[in-house]
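A lone chain, given as structure tokens: the form predicted alone.
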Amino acid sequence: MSSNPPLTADPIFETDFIKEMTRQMRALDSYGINDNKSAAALLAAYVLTKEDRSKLPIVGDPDEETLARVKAFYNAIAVLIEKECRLMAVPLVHLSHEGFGRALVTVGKLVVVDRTLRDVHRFGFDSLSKMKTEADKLLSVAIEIIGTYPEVAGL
């Protein structure tokens, strides 16, 4: 028998940000495919080593699946700005065929995230807790921004 805890007792599962990246990740699943998911076994897919990377093309075309992640981080990432400032936050993911593109979150007339995405197809972190650190990253700065301009984050 293992000694090890079980992944869902790690305490990141009880951060704001993991629980709303398993909303994002239910919201996408229109059919209930995933309900007995836990969401450890949800968010597994944001999980990419660098052994998986090195499997995966240098060059390659992202598939819906993976489109639908990219939007699902950013997405969390919005609710929680809007969460911190009760301001509303507005995502815009465009990305090409070929998986570049940006991301951006704006409040009112403000830009509080912008992100250029290259290699959409091998989007992942090395842990949850790395992803978790990048999110805590842009959601910091975005509410530096907000604090700095107030009246455009207010249009």
Given for the second form:
Protein chains: 2
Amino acid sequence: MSSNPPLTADPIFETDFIKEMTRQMRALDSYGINDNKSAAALLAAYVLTKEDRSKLPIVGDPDEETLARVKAFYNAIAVLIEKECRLMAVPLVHLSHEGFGRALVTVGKLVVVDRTLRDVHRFGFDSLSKMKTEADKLLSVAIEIIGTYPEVAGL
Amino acid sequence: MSSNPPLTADPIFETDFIKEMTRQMRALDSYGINDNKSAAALLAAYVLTKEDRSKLPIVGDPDEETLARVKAFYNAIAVLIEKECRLMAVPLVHLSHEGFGRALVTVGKLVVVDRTLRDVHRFGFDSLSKMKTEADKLLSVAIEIIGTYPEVAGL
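Please give the other form, namely the form predicted together with a further copy of the same chain, since only the form predicted alone has been shown so far.
Everything in the complex follows now, all chains and molecules, and the chain you saw is the first one.
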């Protein structure tokens, strides 16, 4: 019943990060409207090509759906950090106005992810593979800092 | 020209915290509507007696003004931390819905204040002196953790 079987055959859909992202997107879908959608279809909104971007306004307020996508991304990062370090990782996405803000993940008293967010209404990646690369980067930096300051992470 | 001179004679208005709170409240007042108000009058909204509280609904969405007050409180804490430790302290107040949320202050990669917020629409203190006590407590805990992990605070 999958809507795009050729896409889901991509090995990226077997990675922990993409699996978690899919889980996050299904969790957001409280009414099960997208139950029949494949992982690729669920995550399609994260992929913004150059052309897609050029159609978006330079400045804009992010809508609820975009905001939910940004949160789902950092939630997934937090879940992966938690799996790796076995300590609770708490995500916090904070927007002030016009899509400016800050995304944090804390473990104990340690800030393990700290990103300034800009132009959140244009949040997206060139491809799912680019999104995964970004997530892997955030994850490895987080795990490294936890390894260096385990005592602070354990507070 | 002060509107309540007897109140401002209280030595609490000479403390760093209350001076900073007053500065925060004046900063919020972009149009200078309250320029003639005394510090006591500016901070009056932070004082909620038991009776005041009983008049507020149990559950409610905080209005913009209350939210601004909560932010000003944690901004002031961050300024005082910064003064004491000479490192940048970044406050972050995040509300989800119905006044639930989290207030953080980070210094480098260290979380030095971490408060769960509840019932923000009822945010207030029995007296200014109680507010100062609370601030002093947050400040001393923050300075202590920075002293214990200066390396993480310096990241």
